[in-house]
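Just one chain follows, in the form predicted alone, and it is written as structure tokens.
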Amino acid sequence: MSQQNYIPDDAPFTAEQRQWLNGLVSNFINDLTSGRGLNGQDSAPVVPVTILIGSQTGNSEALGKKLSKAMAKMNFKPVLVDLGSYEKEKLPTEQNVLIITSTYGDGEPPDNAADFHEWILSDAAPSLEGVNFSILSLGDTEYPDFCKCGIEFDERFEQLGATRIFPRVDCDVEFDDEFEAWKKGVLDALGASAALVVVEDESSEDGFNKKNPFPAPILKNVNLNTNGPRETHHIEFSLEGSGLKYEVGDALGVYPCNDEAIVDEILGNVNFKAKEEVPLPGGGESTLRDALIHSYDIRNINKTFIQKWQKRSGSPYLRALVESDDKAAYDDYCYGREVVDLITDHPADFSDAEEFVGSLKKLQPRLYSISSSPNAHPNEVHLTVGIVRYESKHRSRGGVCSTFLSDRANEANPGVFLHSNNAFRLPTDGDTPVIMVGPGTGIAPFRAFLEERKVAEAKGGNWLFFGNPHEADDFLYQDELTQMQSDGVLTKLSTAFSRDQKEKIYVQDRMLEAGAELWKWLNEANASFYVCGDASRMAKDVDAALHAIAQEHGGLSEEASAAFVKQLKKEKRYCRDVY
């Protein structure tokens, strides 16, 4: 049999050298494909690993896929499983379990992990002796219950007798470095055979993404509220030439800029020059003023930041606050204050501008639910943004990104990137009815859903619950929704304008009023149920209303109604995009 040529004939080798190299490469390939390692040695046995994902917005899922892909190229057999569909009875028999989970709301597990979380913390949880595990927990230090879900998983696995092979890693909103460190630690602990194959990071740096955002021109930027104090902007961005593709249900990340007036006030109260060069969070340098406008968070302060600031400040008040270590006192002080308040009220002594910016966190992008269908608006992406403005501590303040988009972004071409959210997708079968609950800016993804269903000529019914304070001023997309009703796209529209009558009425009240029909949609027509908006109050009230409807109109007990709702989630018929 003639030897296969791996070395090109025009390579700079003699015929004898090419023959020898072809033989070397052929032997190498034969060893690998026959299950033997380098130098003809037997390869290490394949190690089974189960990777469990708890994800609300897609970050944990993306990291899980990245880890699984890397492990599959080594001496591992990874199985990636959504916690919502994981068969819990398998857990005691697993050899190696890795959990990547986020925390959202008031320290709650993500929706797809809620059932597993309840079970593993209950008395019904089995012994996990013989199970190896490690946890990667995603969170945000701006919230008090930072990484609570991952912490609880970690502690409970240990209580149940599992062996922690690598310490839990808690990640803030910038998690790439922490993920890589955790991945390396886990792979080493599991005996990764690095000699078998060199695993490269194949996450593409080509094109536009979070690390390389697309400068998107703004095509339209209008306030949807007609009168009154509320502002909700409909903003259309051009994606022409970006190559970016999205699906309805996804989010758009937007990089904001800080208000120059606030930056200039900060610079007027520190002993550093605006043009002094300082390092940037992602590398490189710029002037102090540009860095404060584009790269550093000058709004959010929390316990950790105050502790750092107090060490450089002679403020007796801050010293007493830090020494008391009173959570309520910290929360009370931080609420409605930002970095400029600390600078003016409690000056700190920094040696230079570099040390000053070293105390600040990186300015983070904001994620907004996309309110357009790419099939209805090619090369465009739309957002529905509630503009945050308020008075606090004798200052006029506002949301960093929302006021940037409303006041300063039209000529700026904001940097944007797409964020996939596979947990919030329309049913693949267009005949499936959908029920959408989206008060306020929670209507955003449902405008996109309705546009997509119209373009696709989906036959399933569409029922929208929408609410806001006043019909006259706050009926977002009223003309569009009315037209969709006329066109037969929007089957039912139930509105709740809470301040238009003596008794406040909310979307959950409208659900209860229409409970009999809503139950038929869910139980007989197998409708999918979606919620978007506030996690702390609205989403909980809507969930309670759903349970109540199952009990009253389905004749289910409290326990059976809870099981019914859990099954909806397991079948991905109950999906939430809450914040």
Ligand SMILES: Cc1cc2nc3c(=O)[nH]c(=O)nc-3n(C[C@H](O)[C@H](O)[C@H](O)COP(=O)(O)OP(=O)(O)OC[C@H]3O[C@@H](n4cnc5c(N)ncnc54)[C@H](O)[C@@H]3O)c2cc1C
Second form
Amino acid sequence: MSQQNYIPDDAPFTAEQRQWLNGLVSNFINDLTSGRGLNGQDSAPVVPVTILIGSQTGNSEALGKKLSKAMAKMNFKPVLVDLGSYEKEKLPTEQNVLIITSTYGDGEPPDNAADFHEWILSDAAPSLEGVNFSILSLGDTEYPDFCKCGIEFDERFEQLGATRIFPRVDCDVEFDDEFEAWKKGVLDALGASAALVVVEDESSEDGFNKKNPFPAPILKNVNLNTNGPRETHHIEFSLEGSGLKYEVGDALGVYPCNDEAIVDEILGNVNFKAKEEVPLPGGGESTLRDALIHSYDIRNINKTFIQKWQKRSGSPYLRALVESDDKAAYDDYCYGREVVDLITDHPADFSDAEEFVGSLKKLQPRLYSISSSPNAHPNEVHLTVGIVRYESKHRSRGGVCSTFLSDRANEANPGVFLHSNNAFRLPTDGDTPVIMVGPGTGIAPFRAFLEERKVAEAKGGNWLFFGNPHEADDFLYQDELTQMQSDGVLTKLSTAFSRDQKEKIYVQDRMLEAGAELWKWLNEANASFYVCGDASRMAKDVDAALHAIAQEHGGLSEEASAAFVKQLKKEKRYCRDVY
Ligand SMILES: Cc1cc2nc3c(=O)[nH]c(=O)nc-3n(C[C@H](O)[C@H](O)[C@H](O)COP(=O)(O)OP(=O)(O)OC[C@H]3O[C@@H](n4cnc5c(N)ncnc54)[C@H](O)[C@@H]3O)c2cc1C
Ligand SMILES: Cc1cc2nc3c(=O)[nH]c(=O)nc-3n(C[C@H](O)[C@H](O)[C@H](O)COP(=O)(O)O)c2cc1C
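Form predicted alone done; form predicted in complex with the named molecule now:
Full assembly next; the chain just shown is listed first.
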């Protein structure tokens, strides 16, 4: 068989060189197309892997995408599936299943995993013999039910006969190292061909991200509350020159700085000099004072922290607390106290500043739902931030990031990054009506939704439920909302000002009052339903109201209303951004 010519006749080679090069390229192409590796080595067989994602705010989803991308470059055929869309019947026939899931609420699965979670834990779950699996569990050690959803999946898969190919890894808020370790373990266990393992590091990616935040100038920072004790700031950042792009529904991560007055109080009560060099949590060094302002969490204290502190403190009180190992006693002590309280009330004798900062956790960024549409405000991103201030243990205190943004950030160009949230998107069809329930700062993404629908000239109706204590003081974005009503963008505005009358009225009460119409929007006009804001009570009450409306106005039984709501979630017509 004559050899194909890959090297053009006019290329600057002799005939002999051209023939040799044509042979080389031909062998190279044959090796690739025959499934063999380079140099004729047999490449590993292609391994099918299903990666299932349980994610509320996008962290697990982002890791799933990274894993899938890396696996696709190796000897794997990864299929990445949102747990909410996964056809459960396939599970017993899968060869290799990897689950990456977070935990939400009080130890609950994220919304998109709720249905799968209920099914797999029920008696209806099938035998999983022959299925290989491993779990990466995302969570936060500040919550009592740390990583509960991942733990439950892990235990249940084992009970159902599946084979754990690599032990579950539970991740705290800093999950990159744990993810890499789990990824490596899983790839090895699945027989990744070592020659093809690709290592990727976000910090080496171009552009601004969580590891390389953009210093964003603040363009505007105003309190939206007129009087009274509540403070909610509307903050506009410039993204000019950052290259950062977002969609409505996304969140913005903000790196705060601790209050310098508290840092100086801490420094006044320890034996180390403010200018001493100490290691930073992410590598590198800085002075102790700068490290306490920018890099270490001097606010949250928990059991682990107290145990470390007690070893260096002669305090009989702390010794008794640690010896009791009583969770309620720990919670009671930690609530409303910070590092500065321990320093002043129970001084500790650390050997040096390095050991002292070694007892502290890394200062974490906070997420905020974006309240602007990039199409209405190019090169800007807006937030709606409730400022946390309270009295506790005879001291005025404030939330780290919210008070930073309100009191200390205007000249500081805070470091920000975008946090994509695909689980909270407007319907792609602009004709689809949307119902938005967003009391308090929960209004944030809905201001963005309304701006976006206005720019896009979307025809679908927009119904907003907003609530706060008093209409006179706390009607956030009142002028804008009134304007949107007269422009015809905001079709319906239902407000619940809880303390303007004798009995308390909340958004869920307004939903129930308007139940017949709400049911029509949902059932006849196929509206999408969104909730944003307080997770602990509001989101649960709104969920209960939705079920009640389906029963009363849809004539559904309790089970049928639950199935209706489940179906809404499955169709991504019931989306929540709650915190
Ligand atoms: C996806 C997502 C979106 C979010 N979107 C928004 C948003 O749009 N707007 C918004 O304002 N927030 C939003 N948040 C919340 C935000 O991320 C922060 O949690 C919030 O601003 C508080 O942070 P902080 O640093 O000010 O307070 P922290 O320093 O974290 O302190 C808060 C803690 O203070 C303690 N505390 C508060 N009050 C008291 C009291 N009376 N007594 C004792 N202890 C108390 C509690 O332990 C509480 O957890 C969102 C969160 C998530 C996860
Ligand atoms: C409102 C709220 C509730 C949470 N509840 C828990 C919890 O009960 N247990 C836990 O381990 N983590 C909890 N977390 C932390 C998340 O699991 C963690 O932030 C995770 O990285 C989120 O991943 P996701 O973006 O994929 O959902 C909670 C976070 C929020 C904002």
